[in-house]
Partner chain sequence: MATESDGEEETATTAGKLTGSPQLSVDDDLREMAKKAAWSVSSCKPGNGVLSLRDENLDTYWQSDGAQPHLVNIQFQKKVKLQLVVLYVDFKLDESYTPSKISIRAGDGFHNLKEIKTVELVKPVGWVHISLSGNDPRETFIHTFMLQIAVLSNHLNGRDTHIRQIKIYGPRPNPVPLQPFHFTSKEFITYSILR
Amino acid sequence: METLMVDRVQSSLRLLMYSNAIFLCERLCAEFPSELNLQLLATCYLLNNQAYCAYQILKGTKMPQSRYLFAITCFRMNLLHEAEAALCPVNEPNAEVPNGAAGHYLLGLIYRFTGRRAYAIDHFMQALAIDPLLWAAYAELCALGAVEESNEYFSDVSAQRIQQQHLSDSSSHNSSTGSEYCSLPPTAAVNSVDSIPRQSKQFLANSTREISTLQQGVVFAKVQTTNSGTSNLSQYNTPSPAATQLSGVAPPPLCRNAQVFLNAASSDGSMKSNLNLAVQAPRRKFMDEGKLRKVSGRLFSDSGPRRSTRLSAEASIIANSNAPVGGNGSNHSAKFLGGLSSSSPTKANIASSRSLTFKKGQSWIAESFEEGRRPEIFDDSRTENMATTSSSISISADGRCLEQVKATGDLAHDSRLMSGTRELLGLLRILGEGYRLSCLYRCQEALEVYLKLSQKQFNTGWVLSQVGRAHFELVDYFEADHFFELARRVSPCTLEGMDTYSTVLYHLKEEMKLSYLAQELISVDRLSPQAWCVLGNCYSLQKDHETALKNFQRAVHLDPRFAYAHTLCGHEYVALEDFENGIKCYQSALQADDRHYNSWYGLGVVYLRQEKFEFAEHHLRRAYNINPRSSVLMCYLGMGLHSLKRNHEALEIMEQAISADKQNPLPVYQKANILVSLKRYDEALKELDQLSESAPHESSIYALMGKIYKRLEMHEKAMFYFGLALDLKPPAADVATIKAAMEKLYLPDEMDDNL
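The form predicted alone - chain by itself:
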């Protein structure tokens, strides 16, 4: 009963019928209370998103698998310290982490979210050392910035480790499943030795074991004898491959002594059971014609002259003397003898009784019978002794046949396994290198790596999203929009990266596309944080910051470890000038991901506005160290240094920002501002003249030029540029400042430096 219930529970889980699985598993635990059954019930609850139920069931359990499931439960419930205690018990400091690579990966996540970066990196590396194909651990290492090259993790050493694990897993699986492969259907047969799977090899091995345990005088053919004395030899059902699938070439059977001993079969009851078992054994085609000739020639030459050929001839003549051949006049046994044929049934029988073996050009004739010669009649004891001798000889030769075939199949399988492993690791090496470079914000290099992928792999949702993200970090919003749109076409239900896509549309001010994207993602999955981030960006673009904030908070509620949702909340608080709550949101984002440079940047901007310049410089430098190729971060760091009166350092980093992105006008403007503070007015005017050509609608450019001309006491030009700035409709705060400067044009240094 217990076995049946467990099977039904597992079947329900496979069919995703979680409620049915929970019901049956509760009955199972009530009837047969054990920790193994409790594990199964907890698994049902976890798959049904009822972690709190699994928590109550698994609390206090001691088995390794129970501890792992309990740690998963605690992790989902954000009880990280309990999860750590389950995986690494305090009273057992030397206890092994359960579930190998998966356990180390989970422990690495726990250490990461509790701020212990070094321990997290160590366990992620251990997980990859155990299972080189655990991509999730590699992705976490990339997110932590701890990967130097992907070749270290997807090398030939990893391929050998994967092959060893695969072979050990398959051998343990075969030993546990035992003889279940002995009843494989005929459709499981394969066409050549090179493509024999593990199941077929196991079948051959099991057949060898079964043959070695058979009693003497085993019968491999079923003989149907009628009352009239005729016999039908058309059915030769042996464990050997089906000869009808080959073109006139006899295969090397597992037992070539497949002949009929009528007197032994009629007198021994146990032989009838063996007869029926042999008849039911499936036939298998496992070799093509060319390979068959080579293998069969070698196998027959090794066996030498066989007495079994004499016995088979005697049995054939006994069974066929004075009897017509069944069927359409052709003896089916000729198929097993290389397609021999004769002009008459008698000659066919006589020809089929001759068995020749060839070795180095020399032939031995095992036994020969002439036409018309009456066969010698043996008594029962002599027949029994001869059958025993021939059976032992044939079984020993067939053992060598099986060993050679299995060895050939094993070598071919190992070669294919190694080739497939290297091919897979080659793919992961490219993807891993591209992802590593993206996480290090070396986006141009990452794009070049992704282009090495095949067309099939490149045109997938994940890769296209990564390419779009790389263009976003390069501030190439149009290309980013293009690739994210392609990712949506390839995989319409993809949620990963859609928060970044919404930010791209926000910068492009694509209200319609952003609104449509929000509706689509909400319809796909209302419980995904990405969908609510997209909706929040949609409201933020419309300057409805309060509604946008509510949507971002909804995303945080759905996934408290989603760092970007915390950062977007901080941006909305800053837009509402609630700096205190904005700082809290940025700090929460850094607790989830301390390499999320957007939060470091947000904190730096807040402290700049609060005129806490040292704090601003610290946080902006942290952001710059994470993403040293961002022109925007360089520019704001220069602004922080300028505020600290470190103008020469500020000028250097502004030059770097201009070189990093020549299309960004902000660092040029800030460089001119720094030159003004150093009283290098001519250089500042030159920079602003060039900037006005690339950004002619920026009012702040003309306001700063007016300020410079005022200091040079060129009042007419100053008034002209102040007027141009007002005509471009600047923000309200700037309007008031410009008007005040125009009113006090002839008074020295009355204009605010914030222009």
Contents of the next structure:
Amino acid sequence: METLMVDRVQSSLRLLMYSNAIFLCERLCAEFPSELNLQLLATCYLLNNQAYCAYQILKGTKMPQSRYLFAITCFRMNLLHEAEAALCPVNEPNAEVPNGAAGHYLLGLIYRFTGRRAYAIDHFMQALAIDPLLWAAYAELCALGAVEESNEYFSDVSAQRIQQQHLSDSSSHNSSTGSEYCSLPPTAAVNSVDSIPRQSKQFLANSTREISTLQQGVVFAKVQTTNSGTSNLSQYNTPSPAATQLSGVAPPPLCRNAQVFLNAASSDGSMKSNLNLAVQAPRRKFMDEGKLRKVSGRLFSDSGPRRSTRLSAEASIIANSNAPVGGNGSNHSAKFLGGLSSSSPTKANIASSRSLTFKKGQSWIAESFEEGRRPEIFDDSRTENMATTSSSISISADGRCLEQVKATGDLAHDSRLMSGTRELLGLLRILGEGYRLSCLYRCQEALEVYLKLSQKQFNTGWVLSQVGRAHFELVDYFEADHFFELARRVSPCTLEGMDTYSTVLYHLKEEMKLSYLAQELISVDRLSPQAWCVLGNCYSLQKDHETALKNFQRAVHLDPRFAYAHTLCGHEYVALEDFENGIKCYQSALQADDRHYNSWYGLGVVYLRQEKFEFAEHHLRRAYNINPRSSVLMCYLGMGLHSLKRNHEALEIMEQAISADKQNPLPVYQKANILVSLKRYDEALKELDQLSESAPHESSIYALMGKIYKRLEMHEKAMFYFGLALDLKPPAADVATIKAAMEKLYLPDEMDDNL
Amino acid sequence: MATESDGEEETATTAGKLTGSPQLSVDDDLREMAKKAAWSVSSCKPGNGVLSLRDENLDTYWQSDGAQPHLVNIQFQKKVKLQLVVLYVDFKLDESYTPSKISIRAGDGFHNLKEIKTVELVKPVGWVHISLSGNDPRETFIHTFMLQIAVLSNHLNGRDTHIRQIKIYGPRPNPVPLQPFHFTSKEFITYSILR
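Right, the form predicted alone is done, so what does the form predicted in complex with the partner chain look like?
Full assembly next; the chain just shown is listed first.
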């Protein structure tokens, strides 16, 4: 009954019928309370977004998989310390992090959100070491600014690592596992392996029927399993003792293998009758029937791609230390490989069985390998080998495995794997390099890197968004608009990056587009912080700062770790001249992400307004250090220095800004301002003159020139330029100032505020 | 009868005759200034206090309860530039409670308020816009710590007065800090701030 229930639960999960799964699973746990079943129930809850329920049942569990699930639960409920304790128990300092790369990734996130940057970086790196394809960890490293110069993450070294670890890693595996990894603790004590030789003879006696079904299963095993294939093979050919060696040698790959294997092995419980028959007898001979049933039940019922179910199944395997499932799995899959490669009919089978559902073959595989009879049965030609090597379960070096595999003629598959891995790594390398450069704000280089992508990859929402963002950082709002628009067209439901797009539209003053974007995004997902940020920007553009603030605060509520929402709140508070709250918001943004240079900039501006010039310079410099290529930041830093009367440095940095971006007129203007305060009027006039040619409709240029001429007491020129300034219709405040200046022209210079 | 015009003459004490409009129409480069100010009134009836002047609700009103002139005092934390005062009054609903003569005074505090504007309202219904500017563009704004709106008399010689909402407007600050002038061209504005 338990098997059946587990199977139904997992199939419900696979078919996304969460309430059904939860109900059945609760019955299951009531009937057969065990940690494995609890894990399954927790998985159901987590998938149904009921983290709090999962929390209740997982509290205090000890198995690695349970700890991992508990950590995820706590993370979702924002109980970061408990999550950390679950993954790294305080009283077991050397306990291995459950689930390898995934565990490290989760730990990294926890450390990041609790402000321990160094640890976070460390764990993300470990995660990537275990699973080089864990993009999420890489992205976090980039965001933390920890991928500095060269990028060794998706290199050929990783390729080899993947190769070694997961020999027959196929694209199907990639898609299904994603970043899921587990570290199988080498607990699989291959007790039952010993039974293999004993049973082999009996099995040999079994009919070809078994062989054929086995072959089908084998094919699947071959397709699915990764390292296990190699490891098994090595078992084959290198008789050596212990099961422990087997499990010891390849924990991560094993895990992956087992995962894959289990996936492959999972059936919907619809076991073929012949398989059943085949496994009946051996079953009885198995040592620990109860456990076996549980494990095999899990194996059978474990469906494919559902990560959590895979994990739970795997965890059950891990937990079930008596059942050398892991080891066996790898054992016999390897043997399968061997068998497969040796006979051509199997090759044909491979082709055809690929189209078969996993279940059949897998369940067979699962069953039989538990019994330990699988290996023996399947390959006639290998029978003797099996008998001799059945007791040898050790996996030799990966290299040898590789050789074995190749030796057995499995070259075609192997090279497919290799090229597949290389391709994937190549793709990830380009994307990774581009992303890294973007995070370091070396946007020009990032753009060049992204152009190396294939058309197909380039024309995807994510890449186009990144390109748009790069243009945005380069203050090239037109291009940014163009790319973001393309991104929207290609994938209209992508929300990530839309907050940046809304800022682009804000800068371009495109009210229509912005409000349209806001409406679309809200209708796509009312609960996404980005949609509310866009709406807020819309209101802010119309100068309705209060409503904009409300919207940004909504975004903050939806995701308190979304730094940009905090920053935008800060901007709105500053626009409303509420500097205290503005500062608070900027600081919250920095708590979420201390490389968010916009917040440093915001703080600098607030302090400039409050005339706390030391603070201002400090904060603007922090912003500048994060993004040293932004001419706007350089300009502001120069303004900060000018306010501190450090005019030399200010001028230097203005020069830098001018050369960094020829299109930015502000540094020239500010330079002129500084020169005026240094009484270097002629130089200032020269600069302004040049500037007026590139920006002829800017009233402030003429106003400043008028001011200079007034100081130089060249009254006619002053009047002329003031007139020009007024013609360009500055706002009323400026009109007042300029006219006042004009009136006072022939009076001695009173040196009031501005004029 | 009063004319529509709100034309002003040289001196600040000339009465303009205003009737109010249903729309609140304020220039885009002005913004409401008095959210952080301290508001007080010379007298009020319980339940119709100073809060009703700022609650964005045109159904609630401030009702005075004392001798004329009735005063609304607005004190700012620092010297601000003000350009426009807008009141919402309704003759049809309030009749004899509707103010008819209003004087606006400004200064540093209660001790040195000086009248800067007087207006006369004639059966106003809706928003009454009272500009604080002088003729000269130099006098577009008044710089002051405090503003006082005094209701000197009501329609039909009513004693007490009803005002439903008051808003005070001034210029927007320069979005770029420490600048003597605003930027007007798109090139400058685009590069002038980060968001």
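Note that the structure is a prediction, hence the values are computed from the model and not measured. C-alpha atoms forming the largest set that superposes within 1.5 Å between two forms make up the rigid core. Numbering follows the first chain given and starts at 1.
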* Specify which of S659, E683, V475, V463 corresponds to the hinge in the chain, comparing the rigid parts between these two forms. => S659
* To do: Can you give me the hinge-style rotation of the smaller rigid part versus the larger one between these two forms, in degrees?
  => 10
* Structure fact -> Expressed in angstrom, the C-alpha movement of P696 between these two forms on a rigid core superposition is 3.1
